[in-house]
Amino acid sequence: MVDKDNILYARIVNKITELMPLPETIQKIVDLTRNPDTPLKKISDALESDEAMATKVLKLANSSFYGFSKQVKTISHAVVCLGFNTIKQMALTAHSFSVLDKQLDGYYLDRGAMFQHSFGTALASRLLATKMYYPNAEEVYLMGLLHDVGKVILNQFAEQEFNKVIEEYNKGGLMFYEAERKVLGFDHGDIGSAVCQKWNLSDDIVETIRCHHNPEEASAGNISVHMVHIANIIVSIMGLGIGAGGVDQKISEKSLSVLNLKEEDISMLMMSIMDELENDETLASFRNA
């Protein structure tokens, strides 16, 4: 828990809507999808009002990941076929590309590496959720996609303080997020959690982003945090978009226990994730948008 008197944290949180605003169209979709009784036409209308966003969502709907036998040509068709949660996930994926596709010098991440890691973690999280028969795999996908969004804010807003974080990390003995906590009093998960709260995302997403490095700190009933925690580390081990501290993480024994996973299961998951990434053209689709 972040100290309520932490001045830097308070300054950053107060500036989140300025530093990382959620576009009006996506905010409207997020708000509409919180109510299961919302008419599908309202969601279609909201998307269709933003031509650029509608085009990106249709590209995603027609990607190999969703495997439709016929082309999805209209937003209304996409909403009917895919449902509320998937449409919300697609809209946030489209927006997240512009947010995450940046060079983050503080984390030693070249442009493209952050989104590659985040997207890989999203796919891995959804794969885990599907294998565990989790009822809302699309929300777990979003958690994986946004788990490191706080890094973008810290890289931009705490540049001077970050030099001290790197010095502390280079001394050895601490994982990078632990060095953040020691120097700043909070880590990128805390900031990412605040971003998701400002965006009016679900409480489960907010908590999972905050605890993705420390799943033991999450609520007892939060299963998704263990999926995102493991997915994040697997994708790092695979070398996808790793930066500062990316290879020094260890999988929580509690997460393995909660999900009933063994070492051989992790190896199988890596193979499945690599297959999904090789067959998915989402990254190329956004690059060419």
Contents of the next structure:
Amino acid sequence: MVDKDNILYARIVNKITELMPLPETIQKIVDLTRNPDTPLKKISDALESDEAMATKVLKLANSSFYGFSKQVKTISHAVVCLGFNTIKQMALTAHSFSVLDKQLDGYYLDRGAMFQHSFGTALASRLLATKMYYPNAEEVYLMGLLHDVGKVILNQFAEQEFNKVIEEYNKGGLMFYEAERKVLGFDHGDIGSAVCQKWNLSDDIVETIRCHHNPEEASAGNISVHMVHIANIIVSIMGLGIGAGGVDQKISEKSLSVLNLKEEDISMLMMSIMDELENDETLASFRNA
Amino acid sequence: MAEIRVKLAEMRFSNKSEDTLVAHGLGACIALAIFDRTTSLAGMIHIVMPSSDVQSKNDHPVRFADTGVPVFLKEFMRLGGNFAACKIVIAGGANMPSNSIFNIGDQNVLAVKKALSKFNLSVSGEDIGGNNGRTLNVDMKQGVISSRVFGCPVIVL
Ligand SMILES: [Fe+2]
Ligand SMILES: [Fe+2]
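What would you give as the form predicted together with the partner chain, now that the form predicted alone is on the page?
Now the complete complex, all chains and molecules, led by this one.
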């Protein structure tokens, strides 16, 4: 937990709404879906009022993961087929793609790298969720996508402080997020979690993002944090958008045991990630959008 | 100048002096580069895992050291490359620190070297191990192969 008196943290959190606002359409959808009795029509109306967002959601609805035999052509059809939780997740996913398409100099991440890392972690998280028969694999995908979103804020907002983090890290002995904690009193997970809180996302998402480097600190019932933790490390090992910190991350024994993963499973996971990267058109289509 | 990016589980070749071959963001993966001065032919392969045992069919030979290296070397020869005059370099093979259940970086390094030795070849330069991400670069015009850890100076191999 971040110390209540941490001034820098308070300053950054206060800036989140300005630095990383959630578009009105999505805010509306998130709010509407909080009430399970909201008529589907209201959701499709909200989405259709934002044409660019609607196009992106349709693209996601037609990706191979959902496996519809016929193309989903209209938003109202998509909402009926997929239900509003999935639609909400998709709207957030589409928005996150644009938020993550950034260059982060502080982390030695060029523009494509941050995007690739987030996208790869999202895929890997969803693969683990599916393997575990986790009921809400799409939410885990979103967690994977957003796990490092705090880096975008820190990179933008705390440049000076950040140089001290790099210095500390370069001394050796600490992992990158530990260097952040030592210098700043918090890490990019705390900031990412604050972003998700401002966006009004679920408690699970907020906690998983906060604890993705230290899943032991999450509450006992939270399984998704272990999926995102492992996914992030595997994707880093594979070099997908790695920057400062490299593969210098400790895999949590607890996560391995909660998910019951062996060495062979990790190899299979790496294979599946490569298969999905080859087959998934989402990445290309969103980067051009 | 064209930068040819060699992505995960890809191999690329060029004989144009204005080109550079680059593998960005190597973690535990290995980029193996080969450069033949006499013909100005260069190649690079970006290997992800040590052994193809994990796949049931041989669908993706380039992903693995044991199947990727032979495919790569044969293609190099087919394109007119000559091993006697060439430089062979590897970079990558980083490992996670401490209590990890596996050290895929080290395994990758060993597997690539073993696969090379079957062709009686060995590396003339390497930048491997540690916990850091790297980039390997073949500058065809200068004939220089170099690697770089993020935020650190370039190392000529
Ligand atoms: Fe992270
Ligand atoms: Fe990450």
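Just so we're clear, the structure is a prediction, and the values are computed from it rather than from any experiment. Numbering follows the first chain given and starts at 1. Note that the rigid core is defined as the largest set of C-alphas that superpose within 1.5 Å between two forms.
Asks: Verify the C-alpha shift of N35 between these two forms: is it 2 Å or more after superposing the core?
Replies: It does, since the N35 C-alpha is displaced 2 Å or more between these two forms after the core fit.
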